[in-house]
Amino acid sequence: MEKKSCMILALDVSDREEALKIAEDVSEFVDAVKVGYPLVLATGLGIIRELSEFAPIIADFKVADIPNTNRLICEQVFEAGADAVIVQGFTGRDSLDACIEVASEYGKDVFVVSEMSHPGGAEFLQPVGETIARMAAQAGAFGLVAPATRPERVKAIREIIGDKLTIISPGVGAQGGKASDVIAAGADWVIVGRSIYRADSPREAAREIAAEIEAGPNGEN
């Protein structure tokens, strides 16, 4: 995934035409599009290949099962045309290894959730987030998911993994995270959803956030 704008669109809509239009409109300003269950369950797995016309696709299925089931899920994801998949780390090393093995076979990437961005994410995942980050690095994952709503956690995880893994960070905008702050804390990409796809002009909203990232936290870059 090439880093240009440092922004990923979380496309959590459920209408096919709306999804395609938004993806096309903002493609100039995002480096990837993240799709999850709302869109795929509503429109079918084929939406992944349709959207891939506009940007690389990250399948946010937060895969969390036994190794064999994880393997089967990841095979379907990559066959559908996704460039990366998001998986949970709390299921353990063997389950994570299964995902990474399949990704390697397809030449694709795996992002591992270290912590989630909502308030509840601090209850159970945060205490083990650093352990998950170390495991992901040892397993050879491509990157981690860390919360834009808690930039200090992004910074802590970056200190643990160094430059071995990339960090994508959800929670910018509607959840309260600020894009430039999270990039400064060590994230490679921020993930933005509602602030873009619910805007009157998704293209303009994406452009403004991209400009904020480029300017940096103090607006000086």
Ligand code: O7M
Contents of the next structure:
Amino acid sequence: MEKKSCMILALDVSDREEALKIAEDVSEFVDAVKVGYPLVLATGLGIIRELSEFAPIIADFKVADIPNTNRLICEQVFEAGADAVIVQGFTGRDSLDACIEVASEYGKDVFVVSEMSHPGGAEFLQPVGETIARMAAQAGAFGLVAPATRPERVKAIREIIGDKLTIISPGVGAQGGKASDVIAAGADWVIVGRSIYRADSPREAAREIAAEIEAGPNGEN
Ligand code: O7M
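Could the form predicted in complex with this ligand be given as well, to go with the form predicted alone?
Whole complex next, starting from this chain.
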């Protein structure tokens, strides 16, 4: 995944035409499109290949099962044309290894959720977030998912993993995070959903966030 705008679109709409139109409109300003349950359950797995015309596709299925089931899920995801899959880390090293093995067979990437962005993310996941981050680095994952709503946590996780993994960070805009703060804290990409796909002009909204990232936290870059 090439780093240009440092932004990933979370395309959580449920209509095929709308999804394709938004992806096309914003493709200039995003480095990838994240597709998850809302869109795939509504339109089918084939949407992944259709969207891949506009950007690399990250399949957000937060895979969280035993190794064999994880393997079967990841095979379907990569057969469908996804460039990366997002998996949970809390299921343990063997479950993660199964995803990474399949990804490497297909030449694709795995992102591991270390900590989540919503208030409840602090309840159970945050206390083990750093342990999950270390495990993901040891297992050879490509990247981590860490919360844009808590840039200080992104910074702490970046300090633990160094440059070994990339960090993608959801929670910008609708959840309160500011894109340039999270990038300054050590994220490689921010993930943005509602602030783009619910805007009157998704393209303008994406352009503005990309410009804010480029300008930096104090507008001085
Ligand atoms: O910008 P939003 O809030 O509309 O969308 C954020 C997207 O990121 C949405 O698709 C969420 O499911 C996802 N997300 C979080 O918001 N928080 C997390 O901790 C993790 C994710 C995610 O993408 O996990 C892989």
